[in-house]
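A single chain comes next, written as structure tokens; it is the form predicted on its own.
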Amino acid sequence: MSETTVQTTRINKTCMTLGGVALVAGIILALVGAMSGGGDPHAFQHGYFFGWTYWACMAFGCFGVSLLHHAARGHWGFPVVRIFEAGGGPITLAVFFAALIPVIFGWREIFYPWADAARVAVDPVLQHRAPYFGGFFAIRYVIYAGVFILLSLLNQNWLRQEERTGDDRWWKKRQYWGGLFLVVYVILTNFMWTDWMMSMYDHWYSTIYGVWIMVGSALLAFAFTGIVLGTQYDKVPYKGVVVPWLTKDIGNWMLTFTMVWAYFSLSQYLIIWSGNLPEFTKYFIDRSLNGWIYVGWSLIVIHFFVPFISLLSPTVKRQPWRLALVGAWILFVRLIDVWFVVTPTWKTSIGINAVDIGMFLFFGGVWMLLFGWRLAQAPLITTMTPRLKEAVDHA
């Protein structure tokens, strides 16, 4: 067994004895809050959704991102498409798609007000909507998870035939089909969390809230990968891969998302507190209650200001361990904005109980399981692909 396939390995059964370890704590957790129930009929329902966007936003993000890579061309996506690979591979998509089915199907009446015909009836605002949603909600459901599943199958056939053959050819696919993917990608992805989680109000609505939240999930993705390369740089085979430069473009990547991330909450912010229109002040109103706004006022600091100011350094940057600091954090801010974003929706209370510790940990160790199991199926670094000396040795 060649050292590189040892560390890969190694890598692999630590995500995979993490993952393992949240799965059945979080399987525990949530049968505790569900059963001691605490005045929430739908605790459990609620607790569900709130663990599976968080994690859903890391697969969705890790696929944008090598949609990204593909289309940009840069230097900085060689050594790291497996990681986007494996944390948002058709598999992976697959069951993030198929954990969404309950709440689609089963539990609709409970998240969004249009599938209540009582609701419905008496609301002009809804009934206009109506056509919009009801039988055609479940088949953008279908489009969205056959085209993105598509997309990720096709990338990751040309990327296994080049690692295979070193044929030049089939990275210049990946870069010709790569900017039309990454459109459809954008276009899909803002319907996608405009039909999840923004029809969720009955009024409602901001036409950036899609992106909003697509910015939020690439965030995450880079985030992620800054942990690995801060955490295996030295180590095979990533030892002499991650050099200053890889870890810079990461990080500028991770700093360029913070700041459009700021920039889209801010404006969305100013747009509706300027027209004062209680239909859409609504949203706002409902997280500046019970201590919600000291959570929104909290985002500002700890998901701007401190990532923000930490990667104006050059020095964080080009230092693996420094970035990786800066990865873990931005993973426990963008929960908090998950969290703040999604609970007050049907929560007043700023309490967090057990059933959504247990389902953030049950998806995390979902996910985990599965990005570790697909770490394994291919080499994290392979030296037939043409494009990565050169990424290499790329100053």
The other form holds:
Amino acid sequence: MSETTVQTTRINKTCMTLGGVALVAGIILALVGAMSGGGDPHAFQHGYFFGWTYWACMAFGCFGVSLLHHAARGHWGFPVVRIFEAGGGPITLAVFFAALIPVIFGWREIFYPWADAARVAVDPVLQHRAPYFGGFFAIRYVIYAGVFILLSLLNQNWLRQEERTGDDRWWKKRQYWGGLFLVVYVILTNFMWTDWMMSMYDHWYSTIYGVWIMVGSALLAFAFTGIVLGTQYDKVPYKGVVVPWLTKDIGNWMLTFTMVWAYFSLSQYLIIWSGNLPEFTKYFIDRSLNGWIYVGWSLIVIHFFVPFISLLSPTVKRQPWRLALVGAWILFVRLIDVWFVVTPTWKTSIGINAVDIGMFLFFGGVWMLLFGWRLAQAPLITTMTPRLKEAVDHA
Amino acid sequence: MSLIDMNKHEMITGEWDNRSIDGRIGDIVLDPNRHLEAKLPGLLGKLLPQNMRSPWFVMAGIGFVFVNILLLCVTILVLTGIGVWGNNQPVGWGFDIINFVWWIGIGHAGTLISAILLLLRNQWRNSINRFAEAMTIFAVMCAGMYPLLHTGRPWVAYWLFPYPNVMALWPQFRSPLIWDVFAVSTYFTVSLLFWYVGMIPDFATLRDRATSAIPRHVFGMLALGWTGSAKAWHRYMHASIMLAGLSAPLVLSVHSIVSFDFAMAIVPGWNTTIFPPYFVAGAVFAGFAMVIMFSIPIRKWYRLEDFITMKHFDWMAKVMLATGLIVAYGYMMETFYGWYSGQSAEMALLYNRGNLANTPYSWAFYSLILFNVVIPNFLWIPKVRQNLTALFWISLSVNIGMWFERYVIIPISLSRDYLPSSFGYYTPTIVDFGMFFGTIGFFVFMMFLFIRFLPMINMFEIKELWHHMSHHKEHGHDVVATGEAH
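And the form predicted together with its partner chain, for comparison with the form predicted on its own?
Every chain and every other molecule in the complex is listed next, the one we just looked at coming first.
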């Protein structure tokens, strides 16, 4: 067994163990929480969607970032592309698409005003949107799932062929199609989040919303990559590959997406605040009452200033373990942000219950198990990629 | 044969395939096989301020004619008032704001190329950053004229700044128009400073090479006593990085604030949250188009093929394509969410933009789509990116399209907002057109003056690249990937 395979198995075991524990703990907590009730008759469904959203963002983020790498051909991506592929590969995407079926088909009346016939009957805006949310809603779901899984499958196959044969036409193929795939990804992701999250509001909409969630997802993917590099830099096969330029590049990506997230958040808030129109302000009013405003204010500090200032430092980006710490912090603050974006939609009072935590752990467990499993399917570093040598030389 | 070997000739000629496109970028600016044989002074001779050739006279002459038209129009405007423009209720913003936003956008490529690519250590910028920075300065000058004149009394424009006064005047800080005053003036100041600082070592070279007293004294003063010592270089590099660090957020902030001029208002089609990033992308889109449009003829007239290679054009075209796709995404979002909103005013706006038969402005919307979305998408084809004629016309199309974008945003929304009783139609006057073409003339004239008197390509950065190449060749290494490693 080669050193590469051994190391892959070690990471794989860690992820599988973590994933298994999180999965079991999540199920127990969710069941306890659901049985104790707590005043919310739909606590389970709400917790389910919250947990799913965070980890689906991770999966979609990994997939998107892998496309970004294929399109941009940056050196930074060669040593870590398998992390993205394992985190957002076709099977992972398929599982997360399947896990949404209960929400958008089974519990749609709980989440979506357009699915409530009584509300639609008295609301002209919902009536106007009715054709879009009729049968076409299900067709769109099939399109999103089908296209994402297909693109991911193609990229995965090309990567494996490249690994097997060493023929550079496979990486050229990934790069050749990368730009177009990225365009398709951005457009579909926007409509996906509009369908599944934005449409939980009857009138509110924001044109930046889709890319805003997309940027948060990419940030999650890079933060997780930072953690992997930070914990594996001195072990094979990363030893000698995780060098300062690589951690610096990944750190710079984290910094970039932190800034873009803040820029989009501020733009969205400022424009809606200034316009002060009732159909738009509803979103922020929900997030400013009953203590939610403190979460919003704290996000400015914990989600922007803390990672921003940390990642400005070259020392942090050069030392893998420090980068891993910042990555872990970003995973945590993304959780707060997803909670702030998702939960106030249906919950006026601030608070988190056992189901929310349980479902977060459950889906985290599912993602980690899938990640560990998929990571073990091929060498951690795509050794046959011609440009990997360039990337290492570049160090 | 390695990728790098295969790439050496092709980078100059543009006859590359996918492999050579991916070759290392250290070979972009200088060809080690040819340029190391040449003596450095001979090489730099090509970069000195250019002698007047016949294209210079033609272009500067045309520019000068339009500068005079601009002066005439400004004189008429100041003497008569802004009633000489086509602005009137309900369209209070017309060519003035369209042109302001258009010019500010064009200015963005300079800062992007200079500051952001400097921070990213992408040395492929070396051949084009100087004149891209010059474009920024002159484009911001053109932009600044419009809001200044739109105040109606430009001689009291200083009232826009907060200063203690007996008239109890104080700017309305909640207005993005006031943010614009600070954003644009800061942008201009930092860009000017960055441009000037970037030229100091070259001013010293010009001083040292001057053969007569006047240039020696003028360039001597501009060089600020530059000696080229290690200490001076060390501080110079720090200053450059700091200015680049200051400039980079300005690229984002200036056009974001310009977008707020619209997005903060509740006019149909304006109060939309995608505006800031989509305006920034549009600015870079237009800016790169102008850089390409300008560099294609200049490269030919002044025989700069060795410095501005086909690979530069390929990359600039890719940046243009990427930003063009973001802009197209913005149009898609505007259109989809206009429908999704279910608001009558937003849907009426879509109707006004899209219905060819019954609305007065739909031709502008479809022109925008043609020039800004359809035509730039030909850049997906590598052969198009390597064809300078095609690239020139596509860049022209982008600049026309970006102008139409602002035309679509401003008069269409303002002429038909919430009250049908106040619907109107905007017709620009001859003074509007005179000022628009006048500022284009001013821009061209200034750019050609710049070419005549200042080095349009960074001489010291070319020297640095040459030094790296010769150093590596002497030590038997392959040419290093200077674009990224240093």
